[in-house]
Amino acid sequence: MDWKGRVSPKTISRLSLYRRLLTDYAANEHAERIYSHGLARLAGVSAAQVRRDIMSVGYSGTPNTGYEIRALVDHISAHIDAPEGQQVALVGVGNLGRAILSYFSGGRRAQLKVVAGFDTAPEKTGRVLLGCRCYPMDQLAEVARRERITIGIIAVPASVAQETADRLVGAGVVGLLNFAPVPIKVPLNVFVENVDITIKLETVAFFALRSR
């Protein structure tokens, strides 16, 4: 199936970073409702721009209450979210992998888990490492299908990014998050994100020169 088209892929981003400002908020504050422009403000957007965004996931607030929290987290997560889980490959387990693990490690999105690791290098395989077993590159097919591994981490250099990326769709794969520092090639039904955070950091210096 072709995706494109169908949804925006900002979209999702922001109605994800809605969802940890809302839980953030409702925490700290002790709030249990909140207005378009209060949200927007967390947000860095327009208030129209959460309106809308809210609107696509069939939730609506009032104007004198604006929105209750709890039930627009749950008709976010509703939305983007599969009520199973998804399970999470990481290929590349070097500093950069190890950062990704890290942050995973503490159950941060319950419903996104890294089940798996892969890398090349001997001394890294065949253990547990910050609560992820890691597997040696070829047993990835065998793995990706047991624990139905359906989105793959590619935190490999860039030389080997095209292959990695190819054995996991290979594996059954259809979602990829790409930090190879070069762009890979995918089957029309396989969602590609790329960070390359050198391209990143020099956009930020590029502005950050003429701020000054």
Given for the second form:
Number of protein chains: 2
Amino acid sequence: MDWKGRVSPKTISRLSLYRRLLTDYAANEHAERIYSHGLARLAGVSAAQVRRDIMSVGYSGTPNTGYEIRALVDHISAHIDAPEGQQVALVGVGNLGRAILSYFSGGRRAQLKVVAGFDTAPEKTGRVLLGCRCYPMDQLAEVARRERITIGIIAVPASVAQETADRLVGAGVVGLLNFAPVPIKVPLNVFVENVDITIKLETVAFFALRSR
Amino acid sequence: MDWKGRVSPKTISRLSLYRRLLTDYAANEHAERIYSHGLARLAGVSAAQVRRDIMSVGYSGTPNTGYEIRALVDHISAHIDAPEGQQVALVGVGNLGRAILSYFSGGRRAQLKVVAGFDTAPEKTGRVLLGCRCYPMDQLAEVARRERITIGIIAVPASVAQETADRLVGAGVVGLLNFAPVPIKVPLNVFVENVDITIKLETVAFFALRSR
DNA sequence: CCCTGTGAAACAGTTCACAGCG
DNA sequence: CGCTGTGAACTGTTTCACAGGG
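Can I get the form predicted in complex with the DNA as well, since the one above is the form predicted alone?
Below: every chain and molecule of the assembly, starting with the one above.
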């Protein structure tokens, strides 16, 4: 696949957002086309930003007519999805883990499937929760290999987050989404995204204070 | 303390992280001082970055000796906390809402307190959950005013996220942390941070695929 | 016209590199 | 020396502004 130059995480995130907004928009408004400024309004970004992002997936609209939604969505998908799909493991099936599962059990995207949950608490394992089978921690390596899992979601307490990351990486995972409030260290060939909710809230609080 | 030249959200987020890391580090390692490269290693950023960030709170370390942890933490707190604290409302007491509550019920920071939860489901209201009293939605305005709530956390389904945001803003909230997978629109004097978990996961999946 | 595509400018954030000091 | 503080350089991202087209 030839894709021109590097695409930044920010662009990828926006493309993912555009795809979802466009899918909803096409379904709800029965529209087939959209302008850059229309999509911009939906996404809360500038029209120029939308055009740049769309450039990066190699799709072209037509002047005065805008973008063909279906075609645009297909181009975005071709650029950001793995052709064969990707399997995801969720470690930590507490409140947060279950909340995450419910986001994905809707079955919107078959692209990314949470195929296994793991937890140390015996009462949470051996069950199927929101369509996701849950296993005890010590089966992680085995299940990860069997299910071809490449992505891990860390939803465990901070005290065991690094250890969890290490085990996931050891089991062949190359992408991690970490919700534990501690930065985790991984080899450079593994991509990590830290989502630290308390930091987010403190940041909101800071700017809220100054926006009055 | 008129250092309030523009500080970026990214810097604020890192400062919040530094503060937590330093607090833990001082407690666990019984250390009183730290070098920029030491803090950098803990936070997973560069030493130059740490020094820049610390500059922005107006604290100075000493050459060869590094930073005095206690003093540094105090400077960070003085810079990012509201002197009188801030009250937070959580709307949506489902799995995600409860997960968020458990992050803050630890009582680490008395600075930011989730003082009220709101939900439409009657069985979730009228109770105290993880130290947070839960009310029915129609008491939002009243409670928000009484408790001097300035920050709102949106943990409701996408379909009612915008409506929820509007009600919070109407009740005087000036900062929003939105977990619903839809961008919300607010007046410019309100600060919003969108945390879209499905987008995060798709972004991780994209880069995992390409990480050599 | 009113769109899109895009070079160029502007802006933001990060790192470099070194002076200065204990 | 080995550290911090910081101007300057650099890198990445967003916006501007306008050519080109149906």
